[in-house]
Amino acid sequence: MDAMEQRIEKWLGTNTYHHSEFWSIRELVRAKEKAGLTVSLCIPTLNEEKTIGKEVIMFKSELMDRYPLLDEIAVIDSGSTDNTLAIAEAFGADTYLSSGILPSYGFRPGKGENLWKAIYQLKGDIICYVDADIKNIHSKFVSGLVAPLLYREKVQYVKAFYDRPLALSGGVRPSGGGRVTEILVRPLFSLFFPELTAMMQPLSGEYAVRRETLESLHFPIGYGVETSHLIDLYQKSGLDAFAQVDLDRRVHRNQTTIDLGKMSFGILQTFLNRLEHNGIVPEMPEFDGIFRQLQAEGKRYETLNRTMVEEERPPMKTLPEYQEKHG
């Protein structure tokens, strides 16, 4: 076993947890109060009326009313056309339109935009992000991720991992998911950042991060936000800045191969940008940002072209408005 493998093995042994290790939420609240920290939950949304109500009810009843682990629950919305915001507000979440936060900087559609603006809007010393489409939602999706930050000062960024059975019309398929990770991201990490292959699910949408870390990171507005975070923080602080927590299982809706292709294209753009930004390659060629796909219908064949440019938001701490609000 070479030195690289030894470092990965050591990190897996010290920085990888199972959520059951943090079963006592009462103990987590004590640790939070002892550390003098506040915790905010951000749920980014776009047309999630079928699942958002259940998430808000569960987190509020378990982690605010029963145990005061969370200091706020906020939904940051990209402009839903269904009842997502009304349902979330009715069940007790603070609701915000992403376009209404820092309006002088404009609005860009994309999950990364919501996550970035949440840093400005929310007040917590720790911000936990949880996707809005989880069908088997449970308090562990927050408590399990926040716990390592409460107990270990050196940990800055905690990622979730889980088995990802796919919810289909006929029920739940017992295995699957993580396809973009295994086909695209893990091979890229193996070539350029082999220590990051220790992350079980680098693209998971659930993670908890210290504010001082989040405010220093660039935020791609689209699919590449998680990849960008891992690379930039790793380059700055190394693998020991991370931890990961096994949440057992996450049931969510399936995505088509067409949609996974779009996701991969966005992530690949971000990855190449990070190679240049971090000086790993001297200069990238100019790309036109057009993702070209094909479809066949009978004997008719056509191209589907979509322009996808992974714009980035700057570190939040560089904004004068943020400095004024959060010091």
Given for the second form:
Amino acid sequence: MDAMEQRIEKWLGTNTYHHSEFWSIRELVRAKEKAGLTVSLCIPTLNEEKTIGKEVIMFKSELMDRYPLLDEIAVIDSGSTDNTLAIAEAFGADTYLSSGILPSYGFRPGKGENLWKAIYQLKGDIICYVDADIKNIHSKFVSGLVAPLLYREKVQYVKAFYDRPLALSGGVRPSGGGRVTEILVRPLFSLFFPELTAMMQPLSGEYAVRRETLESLHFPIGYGVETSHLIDLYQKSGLDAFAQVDLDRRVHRNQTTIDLGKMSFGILQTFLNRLEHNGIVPEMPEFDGIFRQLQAEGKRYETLNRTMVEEERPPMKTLPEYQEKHG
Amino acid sequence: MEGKEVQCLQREAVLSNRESLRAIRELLLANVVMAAEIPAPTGSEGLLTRFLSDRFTEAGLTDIANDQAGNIAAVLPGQDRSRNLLVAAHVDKVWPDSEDHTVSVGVGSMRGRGIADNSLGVAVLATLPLILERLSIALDANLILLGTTRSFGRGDLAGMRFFLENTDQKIDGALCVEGMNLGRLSFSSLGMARGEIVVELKGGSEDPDFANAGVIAVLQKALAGLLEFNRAHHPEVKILIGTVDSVSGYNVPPLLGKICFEIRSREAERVAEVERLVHALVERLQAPSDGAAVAVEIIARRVPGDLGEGHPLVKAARKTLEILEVEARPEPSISELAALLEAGIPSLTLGVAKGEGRHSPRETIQLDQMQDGLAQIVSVLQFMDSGGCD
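Switch from the form predicted on its own, shown above, to the form predicted in complex with its partner chain and output its structure.
To see the whole picture, the full complex is given below, headed by that same chain.
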């Protein structure tokens, strides 16, 4: 076993959890109060009326009304045209239009934009992000992620991973990342940041982070936001800043191969940007940001070109408005 | 008694319950979602009773236990422990665990398999201790919360029957909670015989109908005979047909089929009379030359029972609904209430929310009046606690 393998295995042993280790929410609330921390939940949305109501009900009931683990639940929306905001509000979430937060900085359509603006809008010392499209929502999606931050001071960033099989014929199983993880991100991490391959699902949309960490991170507004966070925080603080929690199973929409292609293109752009920004590779050539796909109709083939430039928001703590509001 | 009624059903108290409940509605709704997404087909309710057990433990209840029938029971001890009140909800659902149990939530409604029958009832059971705590209601009587198993079909109320036959506690009054419909006020139970006519083709028949349609030819005659009873007999007795089943695909005449039916009446003798007619029908269909074996099996029975319109508990429930401006809809029951009335326990079945599509994949409950449904249960429970059932 080489040194890298040893480091990864050691980290897997100490920083990988299963949500059941934190089954007592009462204990979590005690730890939170002892640490004097506040916790905010941010759910970024765009047309999620089918699932948002259930998420808000579950989190508000279990983690606010029953046990005060959460201090606020905020839905930050990119401009839904369905009933997403009305439903979220009806069940007690604070709702915001992303375009209405820090309006002088404009509005970029993208999940990363909502996550970035949440740092300004929300109050918590810890912010937990949970996607809105989870069908089998449960309070563990938040309590499991927040727990390592409450119990371990050095942990700054906690990622979720999923898909523990219910039955297994043999003793060994693959780590179960998604397609884009296994085909794109894990190979790139293997080449440039081998320790980050310890993250089971680096692209999962559920994570909890300390405010002082979040406010220092760059925020790509599109698909690359999670990859960017991992690289930047790893470069700054190493693998021990991270933990990951097994949440068993996540039922959500499946994406088409075409959509996964777009996602990969966005992540790759971000990855290359971070390499350049962190001085890992010399200056990159200028990219035109056009993602070129093909489609066929009968015997006719045509190109589908889509301009996808991964814009990036600066660390929130560099904004005067943020410094004024959050010190 | 009149004094107690007035004392316990003061308009202000009922309306105050409703207002307080409005503020904690999400506690119930989260339990509805969780209860609905846990499969619990009749006979395999273990996961859902485990959920209730966990909730009862969290609420600090005592004597939490699964009995031999799989029921889950727990006790919220009262201040004067000499009396026992029971709130029960059946936990089983009509859906197999292979079906998608995902719940979707809209602005004013929730939808999903079994959400009304009886996930909402189960959720009320799970939330009731916390509701009483938040409303600062301390009952004098012990409150027994009971999630019953094997309610539907061949289950034949086995869970509730087992509890009643084996409990060493005297039950002074009981409420059965059903998800829908708000306004339902059941204080009587119908006489009922639930049965199956099973047709099996043994082969050897020359009948061209059998060659082309298999047992469907016999099922058709049986179905016509059953429906004819409805037309020919007293309106106070009727036969309901729930299932006609002979699945075989498109092009293979089925060899096995069945009809599931219920005979219902307020009068036991009328149920027995029609049951005899069904047996006679089956004998006529059982013509050996046809090559088909036809049999009838009665799998569940209820004897009629009635608490009576004038019982103080019924009057209190009516009065509560009136205060809440909900129209009372008296309807006889064939569910757990039947076993309770048969055991001589003053009991009601109440509904919690308005809803639609019962037993369909689009089963839906409306959320806007749910606090009325809860306020009704809490207020009637307070009435029972004051000795209203005695």
